[in-house]
Structure formats: structure tokens, C-alpha cells
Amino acid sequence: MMYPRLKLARNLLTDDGVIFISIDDNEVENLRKLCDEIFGEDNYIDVFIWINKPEGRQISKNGAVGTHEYIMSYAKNSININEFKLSLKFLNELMPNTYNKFSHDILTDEYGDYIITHELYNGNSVFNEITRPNLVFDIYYNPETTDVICENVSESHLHDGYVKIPPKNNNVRNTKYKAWRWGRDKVVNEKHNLEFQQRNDSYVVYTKRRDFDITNVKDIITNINTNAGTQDINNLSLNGLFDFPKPVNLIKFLSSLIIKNNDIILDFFAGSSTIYEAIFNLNLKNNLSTHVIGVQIPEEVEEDSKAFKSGFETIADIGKERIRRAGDKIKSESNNNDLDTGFKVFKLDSSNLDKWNPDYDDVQKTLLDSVNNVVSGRSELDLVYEIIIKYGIDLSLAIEEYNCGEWTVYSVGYGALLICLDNDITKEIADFIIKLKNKLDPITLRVVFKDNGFVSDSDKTNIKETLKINNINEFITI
């Protein structure tokens, strides 16, 4: 069942997008086959193995029991793997060397978060004075005003005040000197991503690091495993309706990654639906317009369970629920009532029109019944919907209702297509719906009608010319 899901999901993919797939031990071997298949082995990026239980390794009178569980990423196309590892080199910096402590420590100036990472001093000996005269210089530093001096080590003068910070000796193929890592122009004019630590009586110069959200990938990273998942879900006064549940940080974490301003994220098993607390997050405190879709089949809950009892009748009811409450709770928290937190729900049905398939032995009852063509049950907005998947349009667009007397015309994102499905519809209309385009004024415009909706063939016929003259050419009716 994989095969066909992860060949989907691929044709899904934008061409700089990537993948993340959750799987524990038992197939993680053969999943990474059939990816290599899939998506090509160049396009493998890693494997994050995060650790679901962290009270530790145990062992059980049945076996060892499992601590950790394994995602799995693919790129769809390699050029953009480079970027993508840069980021995880960058994370690898940060990753705690145990499970509670950090390995750098966060820092705040009044230019906001940093950490010190390396020293600015180039460790290969390769740079130096012959191969990079412009990086070999000597800093002269201020511990009192913080200003910074930069001079040729052949052109030194004492500076009352300031300390003098050589490059580091080398003796390595007739050269003196290592060279730093920044040029002088930059360690002057960015004196302030520096870090100058005193060591007996002399000083040792680091840089600082702020390129990336410190801050919250240490709020992330920190606390990831499934007892986090199951207090994400207690937080929202859901308590055990679903069991181990994936941790908001981890999708927050994974998401931080690659998304950008406007992405759409696909989750193809949404659970709990845990993806769209992550984003509601990520979007408010990035100020991004991530847009999620997720699939859950309608899985029924065990009777005797507390989803159940509370009522729940499917895992998609719980998603649905979970939606809701982490969206209020945002908003709560944040204090900003405007925010979009609101969702749609489609349920896969056949389509809404009724095929043609005759009953040779009474043909004429056939062709009678087909005047109305729409499945018996079916709303009119069910029939809205499946028009604007037709027509590959988005289906997050607003949709608006306009009425004329008593027809309703819906509007699909801001005029751009116009659809009336009642009955006896008169050559009226046509004036109603070119108001409608000069109030909303759409770069483009169609309009779909029931075909069987008008009054007479004449009112049909006119309505379309009056639009067609009024520059709306595209006149459909199913």
C-alpha cells in the first residue's frame, strides 16, 4: 500500500519541495528502498531519529522496548538539497549534546538573540598572509567603549585604551600568520556580531551568530517526544481521546525547516491532526499564510473507548474538534481575534450529476428523468463545490451569495466565476450578473447555469448573448 500513496505524493510535490514520513523500526529498511525508487537517490536528504520516550533505553521481560522512531526526507529535486543541509549543519550546532541541555547558550544584546559559535580566527592554515593578505591584520579593541581598530601588522601603533589582538602565528611554508575569517571592513563596520572574551592578558575574538530563530528552535527541540504529543492534546482539554499522538514541537520543527510564505503543506494520514496546531503557531509567529491540507480517512473509534463515550465517532471527528479548540486557543493567547484559523471539511463522494445509463426497455422514462440530472440528496452547494474542483480552483476561495429575486447567484473568489442552479431563470439575470461583474470587477469571469434552468430555449439563448456583449464570453451550463 505504500508504492501508489509515496508515487502520489510525489506528483504532488512542487518542484522545491520535500517530503517527511513518520515510521518506526519494523519498516524503515523497505521504506527507504522504495523511496530511493521513488524520488531517486540523489534526492535523499536524511533521516531524523527523535526520540519518543525519553526516560531512557529499557528492557522488558518481552524484548527491548523501542525509544525512539525514525522520519525519513526526500527532496523532489536535488538542487535544492544543498540549501536544505546547510540548515540541518546549522541545527546539528545547536542539537543538545544530552536530552536536557543545550549546547550553546542563548545570548540577548540590544540587537536581539545570539549564540557564539566559532572563533574568528581561520583554523587552516592554507589562509594566510601570501594566500589572503586582505584577512591578515591586527584588531585593536576598546573593553570600555567597545570600538574597534583594524591595522596592517606591519603599521601597528599603540592606541591608549585598546588592546591589541594579532592574528595567530602559523609557521607553516615561510608564513606568520593566520588569517581571520572576516575582513577588516566588516569587523569594524559589524564589530557588534563579536564577541571578545579576555583570557589572562590577552583576548580571544568569536563571532556571533543571529541568522536564524534560536530562540525557538530551542523551545522545539527540547521538548519532542510522545508524552509532549499527549499534553499538546491535554491542553486542549481532549484528554484521551487519542493515543500517542505526535508532538506539536516535532511537526513545528520539521515545517520550520523549508516552509515559506504562502506554501500549502499536505499531510496524507492527519491523526489527531496535530499538523495544523504546528502551522497555526508557526504562521502567527512568523507572520507567514501557510495553508494545510490534510487527509484522514473516517476511521471509527472502539465503542468502549473515551472518544466514544464523549462523541466522537471517527478519528476525522476528533481532527475536526482538535481544529477548532487550537485555533480558539491561538487566538485566546495572542489576543487577536482576527487571525484565520478557519478550515473547510470535503468528503470523497461520487459526482453530484447523475450519468447517462438508460433503460433500453423504457427509454422515454429514461430521457424524462434525465431532464433533472442532479443525484437525488445532493445540495446545491455540494454541486458548487464539485463545479469549482472542475474547474482546478481553489477550494480555500470565499464563496459568496448574491441574491437576485429568488435566485442566488454564488460568486467564487471575488466574481471570478459566477453560479446560479435554480429553476425558471429568465433573461433578468443576464443585467443582475453584469452589475455584479462591474461591482466585484474580476480579471476574468465565467458563469455556470443548470441546463435545464431556464424557462424557455429563447431566455437561454438571450441570456447568453447579453453576457457575450458585455465581454463575458464564457457561458457554460451542465
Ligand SMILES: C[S@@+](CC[C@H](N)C(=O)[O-])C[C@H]1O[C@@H](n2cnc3c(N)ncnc32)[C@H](O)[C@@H]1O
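Residue numbers count along the first chain shown, from 1. None of the values given here were measured: they were computed from a predicted structure. Definition used throughout: the rigid core is the maximal C-alpha set that superposes within 1.5 Å between two forms. What changes on going to the form predicted in complex with this ligand:
- After superposition on the rigid core, the Cα atom of Y140 is displaced by 2 Å or more between the two forms.
- Comparing the forms between the two forms on their rigid core, the Cα displacement of K191 reaches 2 Å or more.
- With the core held fixed, G123 shows a CA shift of 2 Å or greater between the two forms.
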Given for the second form:
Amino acid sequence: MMYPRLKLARNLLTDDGVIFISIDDNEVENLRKLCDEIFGEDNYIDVFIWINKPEGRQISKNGAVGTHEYIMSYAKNSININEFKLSLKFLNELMPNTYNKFSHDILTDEYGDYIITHELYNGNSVFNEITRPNLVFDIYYNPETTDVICENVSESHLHDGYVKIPPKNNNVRNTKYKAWRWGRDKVVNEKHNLEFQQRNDSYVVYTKRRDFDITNVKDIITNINTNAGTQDINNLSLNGLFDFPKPVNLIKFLSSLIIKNNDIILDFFAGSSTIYEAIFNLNLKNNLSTHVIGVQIPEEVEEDSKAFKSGFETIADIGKERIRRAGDKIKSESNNNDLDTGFKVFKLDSSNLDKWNPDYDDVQKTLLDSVNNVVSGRSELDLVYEIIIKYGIDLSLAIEEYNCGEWTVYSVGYGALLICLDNDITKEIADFIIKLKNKLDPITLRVVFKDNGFVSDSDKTNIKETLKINNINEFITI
Ligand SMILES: C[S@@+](CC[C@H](N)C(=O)[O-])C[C@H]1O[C@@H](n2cnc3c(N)ncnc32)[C@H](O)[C@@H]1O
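Coords for the form predicted in complex with this ligand, given the form predicted on its own:
Below: every chain and molecule of the assembly, starting with the one above.
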């Protein structure tokens, strides 16, 4: 069951994409093996542990009390995720600590909050003055002015008011020094991301970890367990409608490690739609427009459940209501009505167009039946969306309707695609489309009609030629 989905997930990832998979101890080893095969062992990032039930879950048949679950993570291609590596490493340190109440210091300077994480020395023991000469140098630090100077070890000399911080000695044969993790330019230019701490008469240099959304980390300290997920749902007055929702802060934190503006996040198991609430928060805080696609099977809720009694028939109904409420809440609390919390809902279905499937004993009848090739019961908008999907156009783009007498022209992407699915179309439509083109001024333009939508073949040809003269060459009929 998991294999095809993971395979599909990998295909859908961008080259710098990352997948997080939440799993408990029953399947964790199987998942690891599957993922190694599908994503490749080199792309394995980690299995993060999060303590979802600090007070203990159910007792297993052999008497152990479970407290944690796992989040397995793989990259599509680990060489493309360099910039996230520190975050991901950090997450690994953070997760187990949630159990003991996270104990790192969160400090503040003029650039905002930060956490001290690693010493600046390079963890890789083979990095030294021979293998990485550009990473071996002396750092001089002025505690008064906080100024920083870097010099070659062989040429360096003491500067007034500065303390010398040399690269550590290395015990590796034939080399003397251990490399820094940053080059000298970075040390000077980003000194505000370093913390210099006095230890007796010498200094230690740490990198400051500035989180994408640091308040998130603060939240995680106190607020990242299953009860928090339930509380998040209760905060939207949806009490008791969904079992074991993920905490918004967990999803917010994982997402904050990887998202860039305009990214698309896909949640294959949307459930109560926690992912939407998390992304609304991140978008607001960081001025991003990350999109979310949530997938949910049409699972019905139990008839004796609170959800059913409250009028919800499926899990997806609960999810949709959660998105609405979370959107309204964040907009009213932040006083920001421009935040985009809108969503569209699509149901997976067969094509709206009949397949050519002739009855060879009565081909004439099949031919006549095929004149109208739209499956009965489907709306014009169903067809419009199918065309949008076939052209690979963003489903979240606005669709506008323009009327030309009785006919409706749908405009997708501000005129990039114009669709008219009416019958009895005559050449007047061409003039209307040319006017629309001038008004909307799209960079490219395709026009789609129904093949049998024209009054006559000569109308069809006329329209096609008129559009062509006006530089509209993509004339498509379905
Ligand atoms: C553990 S819940 C997800 C929790 C969710 N992240 C939240 O915070 O509410 C798993 C959800 O996946 C759904 N699901 C199960 N199999 C599925 C499938 N094949 N495709 C899509 N959704 C599925 C279930 O109906 C359930 O709502």
C-alpha cells in the first residue's frame, strides 16, 4: 500500500524538495527500507523523534509505555538541500529535548532571537590546513567594539584591543589545525551570526542559529504534543470532531525548515487540515505565498460520532470547515484581510469527455452518439477545470466569466486561456474574443471551443481564420 504512494510522492517532489512522513513504531522499519529503495540511501535525512504523549500512550502487549512517534525524512536529492542542513540537524537535536522541556537558551540581539548551537569548528576531522586551507585562519575579536579580523595563521599578529582565537589543534598526523566551518569572508561579514564567549583567558566561537520563524521554536518547547493538536482544534470550536490531529506547531516547524516563497506543500493525508492552519501562520508571519494541496479520501465519519451529530458526513467536511475557521481566525486576529486563505475543492473523477469506444456492430449509432461527447451530468465548470489540468495551468488561478450575448467565455489566468463551451456559436464570437484579448492583454493566448459547438463548419473555419489574422493561433476544439 505504501510503495506506490511513496513512488508517486518522489515523482512529485521538486529537485530541492523534502518529504516528511509521520509514522509510529509498528511500521517504522518497513518504511525506512521502502524509502531507501525509492529515494536512495544517500537522500536519507533522518528519523526525527517527537514526544507526542509525554504521559505515555497505551501499554504495549509486553508492558512498554509508548511516548513517542517518528517523522522520517528524505530529500529528492540531498545535494540540493545544503541550505537546510543546519536546520535539519538542529531539528534532530530539538525533538528529543521536547521531552525534558527544551533547555537551550534563546537569546535576543538587535537582529532578533537566536539560539546558540554549534562551535564554529568543523566537525569533519579530515578538514585541516592541507585539505581545506581556506578554512584555516586566526580570528581576532575585539570584545569592546565586537569587531572581527581574520588572518592567515602564518602571517597573523596581535592587534590592540583584540583577542586571538586560533583554529583548534588537530591531533591528526601531519596536520596542525582543525578547520573552521565558515570561510574568513563569512566570519567577517556575518559576525552578527556568531557568539563569542569568554572561557577563562580564551574565547569560544559559536554559530547563532536564527530560525526562519524563531517564535515557532519557543512554541515547540511547551506546545508540541498530541494534546496541543487537540487544543488547536478546540480553539476553533471544533471540539471532539477529530482524533489525534497533529499539533499546528509541529507542522509549522517542519514546514518552516524547508519552505521558500511560492512553494507548494502537498499533504497526502490531510485529515483535519492542520497543514493549512500551519501554512496560513507561516505565510502571514513571513510574508510568503506558499500554496497547499491536501488530499483526503472520502472517508465517512462514524454515525455515532460527535462529528456526524454535528452535521459532518466525511473527514473532508471537517477539514474544509477547519480551513474556513482557521482562515477567519488568523485574519481577524492579525487584522490582515489580504492574507489569502481561500481554497478550492476538487473531487477525483473520470474524464468529462466520453472516450471513443465504438460499438463495431453499430458504428453509425456510436458516431451519432459521439457528436455530443460530454458525459451527461457534468457542468461547464467541470469541463473548464479538465481543460485547465490538461494544459498544466495552475488550478488556483482565478476564473472569470464574460458574456457575449447568450454565450459565456471563461477566462483563466487573465486571458491566457479563453474557453467557450456553448452551442450554436457563430463568427460574432471571434470579434468578442479579439476585444477581450485587447482588454486583458495576455502574453500568450489559447482559445478552446466544443467541436460540435458551431452552427456550421464554415462558422468554425471563419472564426479560426479571423482569430489567426489577429495573432491568435492556438485554436483548439474538444
Ligand atoms: C493521521 S490522519 C492525518 C492527520 C492530519 N495530519 C491532521 O493533523 O489532522 C490520516 C488521514 O489520512 C486519511 N487517509 C487514509 N488513507 C488515505 C488515502 N489513501 N488517501 C488520502 N487520505 C487517506 C484518513 O482518512 C485520515 O483522515
